[in-house]
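Here you get one chain, nothing else, as structure tokens; it is the form predicted alone.
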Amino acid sequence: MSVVTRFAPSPTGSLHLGAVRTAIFNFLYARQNSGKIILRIEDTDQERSTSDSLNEIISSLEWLGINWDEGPYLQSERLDIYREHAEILVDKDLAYKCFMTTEEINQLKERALRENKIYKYPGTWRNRSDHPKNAEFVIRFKTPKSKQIKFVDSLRGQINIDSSNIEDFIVLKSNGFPTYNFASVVDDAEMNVTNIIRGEDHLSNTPKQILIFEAINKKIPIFTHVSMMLGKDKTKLSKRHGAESINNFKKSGYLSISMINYLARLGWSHGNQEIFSLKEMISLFSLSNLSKSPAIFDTEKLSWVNTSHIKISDNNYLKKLLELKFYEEIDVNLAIQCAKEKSKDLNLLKESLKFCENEYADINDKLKSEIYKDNGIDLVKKFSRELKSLEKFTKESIKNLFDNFLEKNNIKLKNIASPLRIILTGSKVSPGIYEVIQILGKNLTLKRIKYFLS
């Protein structure tokens, strides 16, 4: 049977690292079986799911490039699918309708709370036909007294659970809409999901599926619960570590192969190796080589391979999500080489480019008033005048130039450098000067001189 994956967020917030990190798993598995993935929506918290937070969902998603197959499904619009498998349960004695109400309901909670107990679900309903008219009711499963419910994760081994610790749980809620267990094991179901890879916080959840899979008669998947994420203080993941929303990773800069790239590592390994491009992570991925140890969130090791990532991007593919208009005389090729070997983002990229935009360079007081000092508009001066003799004009000829003035006039390289880096690009901050002056080249490098100087 062919692999069948599937990503199943709620959108009920942004996506978070760890929802992320699933998908991605979800994703490579697939692409690595040439089977496929499903992204279905679990939208039945009505009360908490918006709009905005399953378009933030999916243009995350696209932005990543983790594409899927089918979908995206949402379960709001299923409710017909899910109250058909519940009432087909009723009928075969498999689940049953209760009429308790929420008083009824919190009295116990309470009096548990007095006794210093667990509450659990006393079972009121499940074996009665006195069923009250037109009352509002849900509908329970008959959980199995005693039963040894048996599983095999994939990465944690057998897993046995005694459904005497599971009480009757709700499947269908009153107002028509499924739990999150029923309407998730009817969908994988339906759907014929073969791999369900999903965090270890859903592992409690696991039993009671199994239980729903046997009930409904279908063909159980193999369980992965991958290890959680935590801080670098070995908490958990919070906006305290830096784990903001994917949305807030790209618009600070980082590269969607970066954000893959690190994510995957985190819980997955193949040999030492750190950095991968999709195509090899797809190639490489094996669920045997998931951990069961917690991943650990570092977002100075994600600087890392965003930087790394950065360095081997094609030059082509940088200037296109710059969105950089490079003035016509620029060598861009050069410039984006040049300044991506000191970048460790997208946004560092594009402010050390921004004097590659037009003509001449805005240049604001403070910096003009610092090119005076220590005589730097002489030496600027000096300089143009040695830079028209220049013939050939590559960054072994540039150099030269420079040592030799640096050499004729007694000074470091400190003491023209700065003054012609703010005159070339109106910052402090750009590639080496020798590069600067190589991606204006002859011509523009000395217009400029000559215009601030004018």
Contents of the next structure:
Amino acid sequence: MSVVTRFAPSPTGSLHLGAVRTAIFNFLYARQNSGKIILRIEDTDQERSTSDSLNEIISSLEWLGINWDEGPYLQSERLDIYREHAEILVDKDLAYKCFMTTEEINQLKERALRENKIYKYPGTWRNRSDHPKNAEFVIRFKTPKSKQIKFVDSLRGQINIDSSNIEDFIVLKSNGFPTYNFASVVDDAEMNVTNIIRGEDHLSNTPKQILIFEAINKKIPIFTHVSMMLGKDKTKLSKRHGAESINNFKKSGYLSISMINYLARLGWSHGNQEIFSLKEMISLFSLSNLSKSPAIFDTEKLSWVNTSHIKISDNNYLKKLLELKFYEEIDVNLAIQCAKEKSKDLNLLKESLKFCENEYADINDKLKSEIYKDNGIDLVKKFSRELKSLEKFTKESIKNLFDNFLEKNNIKLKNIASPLRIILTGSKVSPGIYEVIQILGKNLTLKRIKYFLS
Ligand code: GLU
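Got the form predicted alone; could you also share the form predicted in complex with glutamic acid?
Shown next: the complete complex, the earlier chain at its head.
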């Protein structure tokens, strides 16, 4: 049977890194096995689900390049399917209608609290047939008494749970919406999901889900509960920490491949290799190499991964991402090639290429005044005369020109490079000065100097 995985986020906030990591694992596993990945939106919590969050999830996945083969399916549009399954369970006496009111439940909860006990639904309506007419009800699962629930987690091995710890849990709420556990299982069954790869925080839901799979007579998928992602201080990363939204990383200049590489590598390893292309990850990823211990999120490492990916990215690809309008005389390929070697992220790369946008560089007054220091302006004038008469315009000839110029004037490179850099780029940081001149070309270099001096 071919592999079917799914990513099933709840649209109750932005897409945070833990969820993205789960999506990546499902994506890599599906692609590796030429299977498919389904996108399912678990929006049964009507109060907390928003369309903004849904849109953000979709656009974040698109940005990451995690493309799905089916969906997005919205659970809120599949209510009939869950109701039908719930009714079948009731007919088979595997579930039942419970007419207990919220007040009654609250009373029981309060009493449990007073008696220092953990509240558990007492099965009040489990065997009753005196159903009131026109009263609201929920449908509860008839949890078998003292049954050993067994399942295998591909990472954690065989797990056995005694069903006596599990109450008769709700599968369908009085408003017709399913609970998470029920909708999730019905969908996994209906969608023929073969592998459930998700966070360890869902391990405690699995016994209930196994009971539902058995009750609806469907094959149980293979579970893999991946370790949680923690901050450096070992506390759980949560949706509440705005900074963990993937969107923030996009805004901060991270490449999508850096995010995928870093998050996939967090908890999964392939020897000591740190930098992977997407193709490599698809072919090398393995569920059995996932680690059971928590993954510690480390911004510095992520930043290093990003810098490494920027360096090896194709210049044309970077050009598209940068959305800069390069001035016509600029050697764009050389500009990106030089700047990417020195840029830590996409924003800084863009910043360092700003001087390539217009005919002339934009120079602020503070920088202008620096040029007049230490004879800078005279040196620039002299230099531009020599550059004008340079016939062959190559990296070598530019370097020779500088070498001769330094010797003749008995100065250090920085004496001429500093004012020149400001005039040519409007900044104190840029690619090397020989490269800047090459990127601009002889004509534009001279034009910028002349314009400044005029
Ligand atoms: N909707 C769940 C969540 O966002 C996913 C649960 C699952 O993958 O089964 O955590």
